[in-house]
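Form predicted on its own, single chain, as structure tokens, below.
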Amino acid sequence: MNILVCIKQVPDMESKFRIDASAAWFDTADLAWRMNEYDEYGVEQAVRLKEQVAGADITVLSIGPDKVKETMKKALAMGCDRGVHITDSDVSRRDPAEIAGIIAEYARDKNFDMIFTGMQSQDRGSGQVGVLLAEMLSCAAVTTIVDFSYREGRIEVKRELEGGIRASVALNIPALVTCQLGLNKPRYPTLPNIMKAKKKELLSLPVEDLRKLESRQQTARIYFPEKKGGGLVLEGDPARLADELIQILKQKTSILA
């Protein structure tokens, strides 16, 4: 089985966080970098799935500047067995249809049986880029799975859909899914794997080579919310509270006018 798990570095989210000079998008100079925790669980489920199926091979995949490889390494570290870094400095300023579509350039001769990506990065949230790839690669596709289960060439997974709804989907390979926080527990990487990881092969491709979609959209700008008034608390007895309550809203309010 050839299986493609397609990762992001991310920023971590506990960093602070400066809009840069061009106002669309964030100073990256002072920030931690991690996996984007969505895709922590699509490289678990990637390795899960070979460890089940004999002779199962698992390509990495990332997009981005030479600091991604580090992201990459953890990727390997987990049980990846070979990376493939398409070498990009303006991927933060791609939207996600011009994503897919470097993605799919590289992969669509490859034969891929299965594709894990994230639900959806953390830092732009859009969500989209696993459906698009699928769609550009013309495979079935299951998105925000919480469960998965593979037997003789077809898959079994549940998506969560709103007010904690699943639904339970069946589907032949190939196939895509992207993967909602809580479907497995990423492992962490062992000591004697991260050293395996630094022998394995990390290929880079210029994004040139690849990139045949133009951008569909552009950030205009990005800012912080605005800051509002905080609420107003109010301690005490119920009964003097609830008096309290009417008088400020028939003040502030024309709900009891």
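Source: prediction; values computed, not measured. For clarity, a rigid core is taken as the largest C-alpha set superposing within 1.5 Å between two forms. Residue numbers count along the first chain shown, from 1. First, how it differs from the form predicted together with its partner chain.
Shown in the overlay between these two forms, fitted on the rigid core, is a CA shift at Arg240 of 2 Å or greater.
Superposition of the core reveals a Cα shift of 2 Å or more for Leu249 between these two forms.
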Given for the second form:
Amino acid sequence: MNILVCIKQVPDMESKFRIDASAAWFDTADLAWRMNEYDEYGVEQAVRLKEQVAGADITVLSIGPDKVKETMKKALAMGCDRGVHITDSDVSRRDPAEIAGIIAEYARDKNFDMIFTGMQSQDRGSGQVGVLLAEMLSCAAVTTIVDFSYREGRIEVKRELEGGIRASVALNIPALVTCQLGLNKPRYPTLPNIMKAKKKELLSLPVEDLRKLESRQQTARIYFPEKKGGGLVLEGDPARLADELIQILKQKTSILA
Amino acid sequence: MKLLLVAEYRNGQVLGSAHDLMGFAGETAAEHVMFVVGSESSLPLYDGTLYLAEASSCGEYNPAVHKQLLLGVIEKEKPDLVVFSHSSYGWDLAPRIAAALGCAQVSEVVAYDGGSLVVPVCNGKLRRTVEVKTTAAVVTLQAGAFGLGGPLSGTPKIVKVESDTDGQLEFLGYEQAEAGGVDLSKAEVIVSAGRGIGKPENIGLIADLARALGGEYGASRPVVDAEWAEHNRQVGTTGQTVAPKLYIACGISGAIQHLAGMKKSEFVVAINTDKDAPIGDVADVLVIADLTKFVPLLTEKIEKQ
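Having seen the form predicted on its own, can you show the form predicted together with its partner chain?
Then the entire complex follows, led off by the chain already shown.
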């Protein structure tokens, strides 16, 4: 079985963001980078599938500048077999259709039986790339899965809907699934596996060879939202803060009355 | 400008997201038609043309069927914008339509600002205005962002549409995530734990504060996913919707899915080390503190009251 996992490197969401000089994206200097959280579940599910199906092979793919290789090494240490790094210094400007188009161009003649993506990225959050990729490859897709099982060429998955409801669906492979948080428990790479990952193949391909689609949208401006609400902000010594908060709760709520 | 509003239906009922669609239509002042796979026994209140496919023959959500039906209506109506909710239905179907039309999709629109579409970036910390380069576009609307369009009214003029595909997906059924145990909707005080609690042992600090205040403790999604708390304590879109007298969010950044589940709380206190966390937007009081130090102190002082 031939498996593809698509991952994205994103900034840590707790970072202090600054707008860059173009005012069309955030400044990418001085940020901590990590694997998009949703993609970690995709990598884990792919590795579990490989453990179940003898002879399965996992390619992990990512698009971006050289530093995305650091994130790809984590996926290799988690159990992916080989990496494909599509080198692109302009990745933050690409819209979902361009990104999906680039991956589709790479994947088209590779006959992947299963493709895993995150349901969305933590930074852009468009939630489009997985489904667009499946449509471009004329492959069935199921989104937002929180449960996955495979048996004899067929997968059974649960889609997460609103209000705690799940829909179970079944379909034949080839298929693409987009992974929701909580699908599984992503493993931590062990030290021996981190060492082994250093020897795994990590192929670099220039984005120019794969980009056939033009973007369909662009960012005009990025900015900080106005703070609304104007709630009270309390800072300082924790003991004094606790006293202040108790006074406020006594005045504004009936809880401590 | 013309909109095609895509309403949602599940298990015999039109879903409330129709309010967001009408709110958006009101804000853009565009003409519009509506599409729903549903049933004549549960129609949205709508004063216009409604393209209706019978759920009894289409079954529950099947992307290939819904895509074919919708593309048929798009060909007939030629809308400038095809409008979905940013929901499990919208984020599944919208990209399929955008792919088929070869047009841009703008996801999770929160504002329509003089013709440009505004979307959140990085968990709501930033906003982005988007320029669409294709003549038509698909958009999905953040739940609640346009929901104040007033009550729905009218009786739709129905045009029935049918599908002749059945797609590759076999629908097996719905299941309700494990219910029971804790009914947070009845609690007067809820103290909720977010990822910022750092480790599972710290759930105890949150539970202690909840107990001191005579309430229940809740949790955000990452805490439940990490199995630090049971799913029946999850507050948010995929958990419970709550409206207590007092909600204390501890180490919760405030993802939109969480805010949707607690924003009707009467009084909100947020305890966080990040001053810029989106939870600050809905908090009446934001306490900037390390919760592992602050929460036990607060509990102790409340117990002495």
